[in-house]
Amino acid sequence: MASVTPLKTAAELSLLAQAEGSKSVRQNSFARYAAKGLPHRRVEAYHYTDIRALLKDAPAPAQKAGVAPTHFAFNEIDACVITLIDGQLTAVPTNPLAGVSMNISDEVPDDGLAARSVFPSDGDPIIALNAAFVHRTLRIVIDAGCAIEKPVLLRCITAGAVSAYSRVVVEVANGASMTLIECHECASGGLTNSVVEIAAGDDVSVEHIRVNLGDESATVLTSFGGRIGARSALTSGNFVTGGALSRHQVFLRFEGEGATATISGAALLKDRQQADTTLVVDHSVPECVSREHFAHVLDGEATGVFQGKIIVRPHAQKTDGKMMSRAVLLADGATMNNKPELEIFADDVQCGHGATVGALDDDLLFYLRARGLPKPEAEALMLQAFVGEALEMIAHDGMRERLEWLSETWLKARG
């Protein structure tokens, strides 16, 4: 029997001529990605997402970093900033927070073949590739019983049509407590492939943070690993209005008992943009709950993806967790693709999920319009709603009330 070669796509052809051309690549990595290529709809966890198809081409990593926009929307954040251009971070702040530590290391990146991995084992290829490409890692370290005031704000700017690679551990001691706030700026063309890493021990206290405000030609992919220990908390909002193409990837694990996870998200999306958030929450020991909701504003010819999946090992007994994706479509040409799931190995759980895609209602658009709202004015405040009921479970007062405002925005911008 013949056998079969796959064509290579563009991006596949100028991935392949960069690990070839640069030494700093890490071959190990590259090559549990070209093992399987670009993840395309034959793949389960990107069947609605065809990397392959949809990405046109990876541009090359950028020699030097290029330059900050001047306008950042979170300036009036009170935070610790720290600013990668390009995938490039040279140095830390002089002045950390107390009871913070940073630093630059060279460590090989874990691309799920680490001890106690929460990444796939058999290998995501976005995950490999940042592995691969990444050029230095930054490490943040909580000490043991700190309670960080201020957040730690990763300011990831992709300054040009290049590719940018960044990773970030961060390790919360038991006790400490802190918030991690991601903001992806990407230009028109470039491609973003970030990874942030949480390890939380006991009695730890995160929120974590993730914001695409990306160029609408722009490409982020970027993946969030957590575990935590007992009794601690953990809640990750995302964020996105940017990118064309934007695939968030969160895998999380309870390592200990009685801790809690909250994850929500919030999609704005128009003309042809797609975003897809994926997670899988594991929970491996008993008595933990999660919250996972996620809204999604469809217009024109959008596509949103939802694919959530939470996990119960046999032991894991007294687990609760619940699920539930929401979206509104605006325009007939809009599409929402939800895939909740759920694997259960222990008998004494309360489980659930839910989804549902629909238009406004047309009572309440009436009612508003009835009492003298235009029908775009109507229709934003309907929808604020809607999203604010993601955006209510972000902690942080200050990039709450930012987020709800950029939200507004976009929703005035329909006109």
Second form
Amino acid sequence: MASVTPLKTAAELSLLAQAEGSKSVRQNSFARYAAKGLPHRRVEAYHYTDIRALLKDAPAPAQKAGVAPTHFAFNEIDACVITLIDGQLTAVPTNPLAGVSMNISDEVPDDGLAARSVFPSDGDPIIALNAAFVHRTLRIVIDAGCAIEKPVLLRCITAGAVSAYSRVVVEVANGASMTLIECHECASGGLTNSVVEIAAGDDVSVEHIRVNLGDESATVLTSFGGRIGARSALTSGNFVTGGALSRHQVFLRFEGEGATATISGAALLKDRQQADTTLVVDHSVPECVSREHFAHVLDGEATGVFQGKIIVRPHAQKTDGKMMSRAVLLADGATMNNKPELEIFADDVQCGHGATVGALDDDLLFYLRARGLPKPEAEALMLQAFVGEALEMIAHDGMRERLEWLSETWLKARG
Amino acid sequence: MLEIRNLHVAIEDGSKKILNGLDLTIHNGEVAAIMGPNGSGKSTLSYVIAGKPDYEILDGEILLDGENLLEMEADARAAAGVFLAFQYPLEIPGVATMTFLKAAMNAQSRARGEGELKTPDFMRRVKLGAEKLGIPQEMLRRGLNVGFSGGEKKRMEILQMALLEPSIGILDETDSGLDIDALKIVSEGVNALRSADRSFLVITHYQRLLNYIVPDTVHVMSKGRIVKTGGKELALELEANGYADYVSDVAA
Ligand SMILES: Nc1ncnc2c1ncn2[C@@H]1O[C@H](COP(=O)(O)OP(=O)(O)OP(=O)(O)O)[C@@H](O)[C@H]1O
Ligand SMILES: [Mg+2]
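Would you generate the structure of this protein in the form predicted together with the partner chain, following the form predicted on its own above?
Starting with the chain above, the whole complex follows.
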């Protein structure tokens, strides 16, 4: 059979021109992307989010940083804030917090081939693009045994119709604890491609929160990789109200026994927004616990996607994994695609998954309305509770409350 | 005054008719009791008054102080003064009881064009009301009705009624699930709310409740109609003889 070279889309042609026109692009990683091009629906991991079809164009990377919006949703969070505008990383605080060191590194970013990489070894095209185009890596090291009270908050801004690539690698040494927040604000027509890796040692406690508050015509593609050492606890929460297209990929691997991962997500979408969470949890060692809870509220013609795969390796006995995805459809045009998967190769494990898609319960709505709550208010109260099930898995009080407030605001605007 | 005239109601898909030309008038300050066999349509009547959307109104009207309730949504009826204490109160996980109470009270104030309650006033009123009904503060911190016992849910319904101060309170089998002491406490709660401009419709299977909440009128419902009306002595008669006399009348 003759092999057919598919025609390149406008976005693919732009990416090619950008790669050829720049000396700083890492050609090896670009080749890993280019071997397959932008992922489409026949690629299993992108079946419900056809980037090739959805991405009309790939704007050029910014030559210099734009201007940050004045309003910031998390101003009140007491945090060590690092602002990354258009992927340009020029300076980091020299003495950020006791026990924390930061530097800007020229290391070659992992595209799945690095030793012990947690990213797909066959090359995820979005991560490969990030590795090809990203300027430099922000490296954060948390010293052993240090409990860092203040969260490190990465304010990732794509300030115009440009592409912004960012890469952050966090090493949390044994016995340390910290919170890392990545908040994405992407302007109209902008494209954000961010990769965050956390390598957690043993007896570590780390919380990661990703928020997408992008413009309604923005594309926000984020990847998060987590390696979890023995007896460590990793929490990762995702919150989405923004973006025309939001894709958040999570790759987790347990590398030491007795560890726990708590992964959650809440997305509130309207109009023609689409948000995708694709999750792979790799239980490669025994006696680890993973909990996943995802909540989607879908109005208008919005689309939610949840793909979750729990892999239990042959010797990973006593694995305990539970995954839940729930969606409420508020309009006939809204769609939810759920694809939970268990790949279990050990025999002494407890794993389960569930997925529900439906409307709000009419009897509960009537009960609230019979007490005088108008329909939008009654719905908002129920939806707030629904989203709350996911948000309550976020440990940082200030962030959880702020995200609850953002959900409330979204629900009010809807009524 | 609540006036129900010639009410005919079927379930929404029209497959079953439940109310068949029901007439009932309850004057201001009056406590009316409805008794009747299982399935005669008592809960349906209460739902239709409160505005549950699952029914088709085939004929008739329901007026509250001259206002046509059938043209109003459930929340507007609540603001107009209708309160239904459910036979089976629903659990709403994740909605904190206090949040719910505040939202309900404020929504009604707003609908009536009154200002919202100040938080300290609200807290005081809830605390006082809860104490009277023997509802521990700890319950108010939980999700609405979540994990409450049957009797606790009924008390919570009466607390809501006390806070919302309706002009007509409909109690659908509020006595079922209550222990003897709770029955007294809840009845006292209801009696405290009796006033010249507030009326009640008390649905019950047991005459005992009516010893505590003494009705002005007693109505017998059968097959979707009121088939007999009397004073409080009618309840005693029913307790002694059952419904046979009235139910067969209709069938004939
Ligand atoms: N949604 C529905 N679909 C089908 N049948 C219904 C529905 N709602 C009520 N019914 C039927 O209508 C009749 C009246 O029900 P309703 O609950 O009003 O009776 P009730 O007098 O309150 O009975 P009980 O004393 O047992 O509480 C019953 O036969 C019931 O099965
Ligand atoms: Mg009933």
